[in-house]
Each structure stands twice: as C-alpha cells, then as structure tokens.
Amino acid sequence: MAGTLTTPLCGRLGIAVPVIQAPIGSAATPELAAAVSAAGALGTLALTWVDAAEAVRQVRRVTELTDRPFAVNLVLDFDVEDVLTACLAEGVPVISTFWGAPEAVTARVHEAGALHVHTIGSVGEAVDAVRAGVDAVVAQGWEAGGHVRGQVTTMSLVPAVVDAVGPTPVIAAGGIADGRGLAAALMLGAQAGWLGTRFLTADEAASHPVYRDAVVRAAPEDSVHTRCFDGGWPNAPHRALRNTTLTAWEEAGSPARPDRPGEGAAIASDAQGRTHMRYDDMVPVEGMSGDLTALALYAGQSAGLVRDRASAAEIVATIADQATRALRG
C-alpha cells in the first residue's frame, strides 16, 4: 500500500513511505535509523552533542545495517563544523537542521551532493529558509514533542507554509503518531510526516523503560510547554511529559535559575558514569540509574496516541497502511 502515499519528495529523498523519523536526541540510535530506513522510510540520528569520531561510528554502523537513504541532523546554534563535516566526508545523503540559520550550511551540503531539510516554526522562517536555498522545509507544529520553534499549531501552520514556499517541499511534524495524522498531514499540503514521539517507544531506541512507560501512559494533556528542563540548551522553549520537576519548579512560581527548586541537584547517572543534574535537557536512557521519571521527558501531545512498544519496521508499516486507508475514505 505503501506506494499509494508516495509523494514527489519521496523520489527525492528515494523512500517509499512519507515518513521521517525526528531526531529524538539521545534516544536515536543507528539501529533505530537504520530499522526506519529499511522499512521504507527516512531514518535520523541526532549528532549535535556527539564529537566527528563518534559521529562518524554512528554513520557507519548505520551504513552496515541498511543500503537505504537516512539524515542526519544538527543544531546549528552550536558548533556543529566538526561534525558536518565529517558527515558530508561519509557520503551522508540528507542533513537535517535545526535552530540557527540554514545558509550557514546549505552550501556544502550542495557542494556535497547532499539535501538540505530545515525545521521552521513559522511562515517568515520558511520562506527565508527557502531563500537560503535548503531542498524542503519541515513546518514544526507548536503541540511537537523536544524542542520547539514555534507557537502556531501543526494543522494552522502547514498549510500555510505550503501556500508560501510551494514548489518547495513541505514536511509536517508536531502532533502526528499514527496513519490517520500522516494522511491529514498530506491533505493539508505536506508531502512527509515527520514523527518523533511515537518512535521513543521503537524496539531500536535507547529511551529508557521509565520513558517508553511514561509516553504509554501519557494523555496528551500531560505534554506542557515549557521553559524548565534548559541545563544544556538555554532559553530554547520544549515540550515535555509532566513529572515532579517540572510540577515542583511550576508550583514554585517557575523561577529562574540558580533559584529553582532542587538546582544543581545530581538525579542520575549514566552507564559511562557521568551524572545528569536535575533541569538538565537529558532524556533518561538505557543504562542509566537513579531519579529517571524527574528528567527531562520530551514528547508531545501525539503521545496521547502512543499505546505500545513495537519494531519500526512494525511502526513504518502500521502507519502507512493506516494512511492509505484513511486516505482512501
């Protein structure tokens, strides 16, 4: 059924399903991206924080497991010069971006051979974008689980979006998990969903028990807003779950640091033995030990639609038979 949802950017990006995996921090691993890739979709891994070595481990374990396309993606408010290039050096076919401004960039992806996705949060933002010359914009919706761009809603901003940057590749990310939002998606002039949350419970992430757990039990109320898990990347606003961190520094009147309740407390630990501090921008992670559910716990309101644990060849496939269906009324 799959191809019934192909979409011009589909050829471009050379999958099969309109599906991207979101860069979903340190719980994308190379055998996440690659299960999504070989599925027939567009696997990501998240490289910002990782040093070139590391980076290119990733790439190249990715490159064993699939001969399928996948991206990679980068926050281009940090220094990421590094780790580009040694991207573009390992052939990476797509480079996603984050934050920052694209045209810093855009031009050695070309030179590279590459694509150049942007992630935007309004109109204005898209169609600089698109000046800067990237091949598609993905179009972030405000209710998207992690760090968000943003304040317009998925179904306001993607279209409109579309009506300002066509011909230029629309990709719709916040609230979709399942077949019946990539559809919507792709009505509302999108040509991929791009989904982040509903892979944190694929078989191949490195999200932690407590993590899959949380974003399972999740209504989509349980998503907030905010500003509170910043150690790491400041003033950057987020989507994440509700725990007692965040309910703590709310009932405290959200004050600012160094004045928030429990700062400068270590909650965790990781398998490599360094410690994570409470407000850090840090998912929990398998491995890890200690006060896990008082971490950052990104996901968006699509986790309300999250029920269970799967492959993401299961994920890939569940979502487009979904879509094809829905689409075919």
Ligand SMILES: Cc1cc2nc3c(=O)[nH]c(=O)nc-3n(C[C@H](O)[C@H](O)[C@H](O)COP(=O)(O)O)c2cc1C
Contents of the next structure:
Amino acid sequence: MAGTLTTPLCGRLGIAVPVIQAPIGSAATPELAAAVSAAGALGTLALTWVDAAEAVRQVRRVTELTDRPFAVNLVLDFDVEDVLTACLAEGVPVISTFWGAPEAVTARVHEAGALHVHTIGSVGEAVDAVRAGVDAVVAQGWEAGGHVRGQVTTMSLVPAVVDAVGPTPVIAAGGIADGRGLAAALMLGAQAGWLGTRFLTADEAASHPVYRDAVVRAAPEDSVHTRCFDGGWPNAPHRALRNTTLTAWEEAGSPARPDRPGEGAAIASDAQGRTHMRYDDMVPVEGMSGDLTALALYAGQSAGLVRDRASAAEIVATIADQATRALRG
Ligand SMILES: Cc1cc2nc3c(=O)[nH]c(=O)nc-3n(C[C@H](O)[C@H](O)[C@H](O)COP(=O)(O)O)c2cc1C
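Having seen the form predicted on its own, please provide the structure of the form predicted in complex with the ligand.
All chains and molecules follow, beginning with the one already shown.
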C-alpha cells in the first residue's frame, strides 16, 4: 500500500514510505533509526551531544542492523564540527541540521555525496536555506515537540513554505502522529512527514517508562510552549509536557535563573553516573533514576494522539496504511 504514498523526495532519499523519524535527542537510538529505515521510512540519529567516537559507534551500529538509508541530525548552535567530519567519513547518506546557518555545512555535505535537509520555522528561513543549497527543508510548526524554531502552526507554515521554495521538497514537522496527519501534510504539498513525539513510545527508543507513560496519558493541551528547561541550551523555546518543575516555575512567576524553584538541585542520575539538574535540557531515558517525571518531558501537542507503545515497524506500517486509506477515501 505504501506505493501510493510515494513522493519524488522518497526517490531522492531512497525510501518507500514518506515518513521520517525525527531526531528525538537522547531517546533516539541506533536500534530505533535502523528499525525505522528497515521498515521503509527514514530513521535518524541525534548526535549533537556525543563525541566523534560515540558518533562513529552509533553510525556503525545502524549500518550493522540495516543497509537502508538513514540520517544524522546535528544542531548548529553547538560545536558539531568533529562529529560532522566523522559522520561524513563514515558515509552517512543524509545530514539533517537545525538551529543555525545551514550554509556553514552544505558544501561539505554535498562534497561527501550526502543530502542536506535543514529545519526551519518560517518562510524567510526556508528561502535562506534553499539559497544556501539545501536539498530539502523541514517546515516545523509551533505544535512540535522538543525545541521549536518558529511561531506558525504546521497547517499554515507548510503550504506557505511550499509556495515559497517549490520545487525544493518540503517535509512537514509538528503535530503529525498518525496516517491522517501524514495524509493532511501531503495534501498541503509536503513530500514527507517528520514525526518526533510518535516515536517516543517506539519499543526501540530509549525513552524511560515514566516518560512513555506521560506521553501516552497526555492530552494535547498538556504540551506547553515554554523556556523553562534551558540548562545546556539557553534562549531556545521548546515544548514539554506539564510536570511539577514547569508548574512550580510558572506559579513562582516564571523567574529567571538563578532564582527558580529548586534551581541547582541534581534530581536524577544516569547509568554513566552523571547527574542531571532540574532545569536541564535532558529527557528521562533508560538507566536513569531519581525524580524523573520532574525532568524535561519534551513532547508536542501530538502526544494527545499517541496511545500505545509499538515497534517502529508497526508504527511505520500503521501510518502508511492509514494515510493510504485517507487519501483514497
Ligand atoms: C524528545 C525530543 C527531542 C528532540 N531533539 C531534537 C534534536 O536533537 N534535533 C532536532 O533537530 N530536533 C529535535 N526535536 C524536534 C523534532 O525534530 C521535530 O521537529 C518534532 O518532534 C516534530 O513535532 P512532533 O513532536 O509533533 O512530531 C526533538 C523533539 C523531541 C520530542
């Protein structure tokens, strides 16, 4: 059934289903990216916060598990130079970038024979990215989970970006968690959907069980656009599920650091023995212990559509089947 969904971008990326598993920070694993890619969609590793050796380990693990194409995501607000060099040397076929100037890396990505996709939050940023030479833009709407670039919702942003940069392919991000959303994105002119929150409950993701439960229980309005969790990545608005940290901060009048409730308190530790502070840019992942539901529970409004945990292959197949039926209907 996936064949009826195929878009020109699928051909460029070498995928059968126009679904891209978004980078979901530390919850993304090589097993997740490989399973998504093996299912005919495009899996993504999020490698901004690892060193080059760890990046190579994760890339090689994906290629051990599948021979299908996959992507590596890098946030350009950080020093990702060594990791980019290592990924291109490993032959990563698709580099995705966010939050920075894509022209800083486009030429190198192309010289290495890879494709470059860049996430934008406005029409102006899309035009600039295409001028810089990117192969596709990810139009991220305001309802998206994790860090949110712009202020326009997916429904309005995607067609405006399609009109502005076509025929450059546009990928729709934010608010898509099932086949209805993918079908709608394709009808708006997008050539693929970019789904983050939906994959947080994939079996192969590293999301801690308390995080998965919070996503499954969430209503759309539980996803809050905020600047609360800024430790490690300041000045970057984001969407996270309401929790004790967010509520206490808002009730205190949303003070600036260092005057926030519980500021400076280590509330969790991970399997490597590192501690994590209350306002850190860190989601709960497997192996962590502590007050995990008080950490940043990044998720978009589409959390209200996620009701189960399932394998990545089941998620991709269900979305493709639903979208095909929706478009035929
Ligand atoms: C837990 C989490 C972590 C994220 N980390 C990244 C990241 O490292 N790099 C990036 O470009 N986008 C990141 N995002 C944003 C996604 O790429 C994507 O834009 C968003 O998830 C789409 O909206 P949705 O959550 O409604 O599917 C993250 C999103 C979530 C939910």
